[in-house]
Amino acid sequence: MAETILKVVDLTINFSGLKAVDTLNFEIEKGEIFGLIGPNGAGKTTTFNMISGALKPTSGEVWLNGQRIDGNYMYQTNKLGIARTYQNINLFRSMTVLENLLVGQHCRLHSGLFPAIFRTPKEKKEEEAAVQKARDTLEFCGLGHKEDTYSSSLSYGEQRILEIARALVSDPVLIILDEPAAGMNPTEKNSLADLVKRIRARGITVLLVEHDMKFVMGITDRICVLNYGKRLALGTPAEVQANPEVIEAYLGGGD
């Protein structure tokens, strides 16, 4: 039986009298790649936000490995195991590309202010695995060779991997993509396809929206489809194409 791993309870969200998201239900098992997805202003984004801590839910529950987090703080979820990625590149541009990697580890250093200030061998040590654990998640990715350039520098594709990697080093249970593939070229797309089934074949699972359903059908194990903040489908990619709900709600609206 599979194990479920994430768990969404009637999650609801409220602005201003309008409810962005309504009464969301959905689970992603252990190991899955889950895409979420829906025309524009469907709530994806905002769902990716209640889940990470961004938002607190109007009501609703969301649960990690059984442990309930919808009251969360960001940095408490990513200590969690929770990591994500954002729409909008969110990269520390004066820092160079391994920089940027040894942010991303901060919420699994353990040396004090005392060790910092004194360079204690605890704190050498630390540091060390932190630069190695870095540079490894970079080989992984594919930008090893880019670990002493500027984020800024890097191409667009570069950055969109960059921010992928920064979350994988804080070695989440689960990553969340928010459009990973926008603004992408054929070749850079299909190599982000086989870094997400990489991530997927370390034991990490996958939730992801993305707005390419080519890029969508082709990597995904299930898909949730919102439409007006309300779940439209759910199933595999051949049952979510075939639905005529969903080939309505895209070729008809949205907003």
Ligand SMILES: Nc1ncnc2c1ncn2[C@@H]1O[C@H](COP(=O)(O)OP(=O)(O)OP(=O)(O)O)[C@@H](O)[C@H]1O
The other form holds:
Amino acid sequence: MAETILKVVDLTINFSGLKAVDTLNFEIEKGEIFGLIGPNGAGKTTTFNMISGALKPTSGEVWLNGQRIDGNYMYQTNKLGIARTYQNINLFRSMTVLENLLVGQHCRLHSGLFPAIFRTPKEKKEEEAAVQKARDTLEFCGLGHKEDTYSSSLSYGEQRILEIARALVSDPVLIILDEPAAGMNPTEKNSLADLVKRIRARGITVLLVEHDMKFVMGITDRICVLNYGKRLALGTPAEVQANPEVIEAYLGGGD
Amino acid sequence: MKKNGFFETKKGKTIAAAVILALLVIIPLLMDNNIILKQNKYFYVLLCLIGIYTIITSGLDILFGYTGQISFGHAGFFCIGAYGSVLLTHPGWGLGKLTGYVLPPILSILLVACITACIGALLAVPASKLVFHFLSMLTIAFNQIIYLIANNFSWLTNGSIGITSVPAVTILGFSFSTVSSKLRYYYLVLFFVIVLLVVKTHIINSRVGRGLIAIRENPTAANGCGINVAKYKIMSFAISAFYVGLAGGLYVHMIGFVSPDTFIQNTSVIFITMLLFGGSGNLVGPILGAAVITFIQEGLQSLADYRMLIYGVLLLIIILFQPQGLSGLGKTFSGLAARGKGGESNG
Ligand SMILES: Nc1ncnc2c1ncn2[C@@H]1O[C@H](COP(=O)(O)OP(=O)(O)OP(=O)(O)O)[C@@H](O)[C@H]1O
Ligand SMILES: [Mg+2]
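Could you output the structure for the form predicted in complex with this ligand, given that the previous block was the form predicted on its own?
Shown next: the complete complex, the earlier chain at its head.
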């Protein structure tokens, strides 16, 4: 039996009357690629926001490696080992690609104000190592040739990859990707799928939301289907695809 | 778009800085040997003021240009620095009046900078939760409160009359009295300007500085990258206040006099204007802004009637045609040149 890395228990959030997520339960095993799917407005991003700490759940619990993490802020969950990307790309636009990855390492670096002011040898060494690590991660993600480019002038697909790289560079145990393939062409989607697999091969668990069914079915080990904030189905891609309720939600919903 | 250009390389920057520094040291020295300029003491006051305003705008730049937080209350910090240093060094007021002991001015300048930083941090606790327009209002209110304290608490500050005979800076028995030699005070100010600009550069190019810029660029992503946004905003306010508090101390020991009307709301607006005029979010912009606006404000005293007009027209030109401020001119020109040569290729 594999270890559980993330456990979501009765997770619920109430937006002034609207239950965007309603008593949601699932567990993700270590080393898995886990998909969260559902029609528009099903509550997928909201679930991600509660796991990563961007939103506080109204009730319910989130556990990471046996530690309860709901109620933490994003900067805290990042340090605990959750890194994420965003559905609407959130890059540091006037920074270069490399600088984005230096910010991505914030929680793993230690130099504060005074080491910075006095440029202590320790601070210099840490900065050099950070630059090296940023370069290695960019190389791993296929953005090595772009390190001095401003992130705002990258193509849409490259910006999505950069967000993944920025998440990856913080050495997460769990990486959360919100619609990573959105706006990508088929070639870019293929290399994204390859990248996600290589991330998992590094021992990092992946949780992703994606509307492209071919992409999701081809890459995930298990899938949780959400509809109106509730869990509709959970299982392997084959099981989920055969589930009549899921077919109904997707086809009957007129999506 | 990529980074390029000689003055963006490390070597280019070092050379440019060394040349400018040499000029700043040598030129006033030569001028001091010129009998005519030597008579005109006001020239040095102008240079000192530019230095002091450079410290202020650079400090404001850390908060506004890099962290993206507005403050219309920096004259409040300036006031705390100035009055603070008077109250710690003046034999007839504050500490001197209460205990009979005073601090040496140079020590008190550094101490008030630290005190101002603490007050900045306190103000930032509520400020760190506010967005742009509410933050503007909070900082305006802060400025107003500090001004009213300076103006109305006569037992402490002598009210609107102000305090005269502020002691001069003395370091190891070496007097920086502006009566005997203004050139010396210029070098003292220059020293602080250089140290604080180096400190600013070091902060900006560090993990902390990246955190500040990340907040300006995208607070959500900054939070997701492990940056405690509220804490970093507080830190930015404190650093910014440190700069302005120190400038307040330097100012008051140069002028030798302090009164509340220096620290009215308008002064805060002028600080912001200097920064926007010169260009925010870089090293050179605040210096240019401080220099040009100070020249216009102080240098054109004889043209008093037209001063505000010149000032207004220049500001309008900058806002309309050069939103990045004077420091962006280089980029604008190289952009124009590239367009002229390369045709559509740059488009
Ligand atoms: N901050 C908020 N305040 C109020 N309602 C919200 C908020 N965030 C999301 N919602 C609502 O909650 C529901 C779920 O939104 P969510 O963004 O999680 O959907 P999603 O599954 O990610 O959809 P999509 O596929 O379009 O990204 C929607 O009805 C949305 O309007
Ligand atoms: Mg979504």
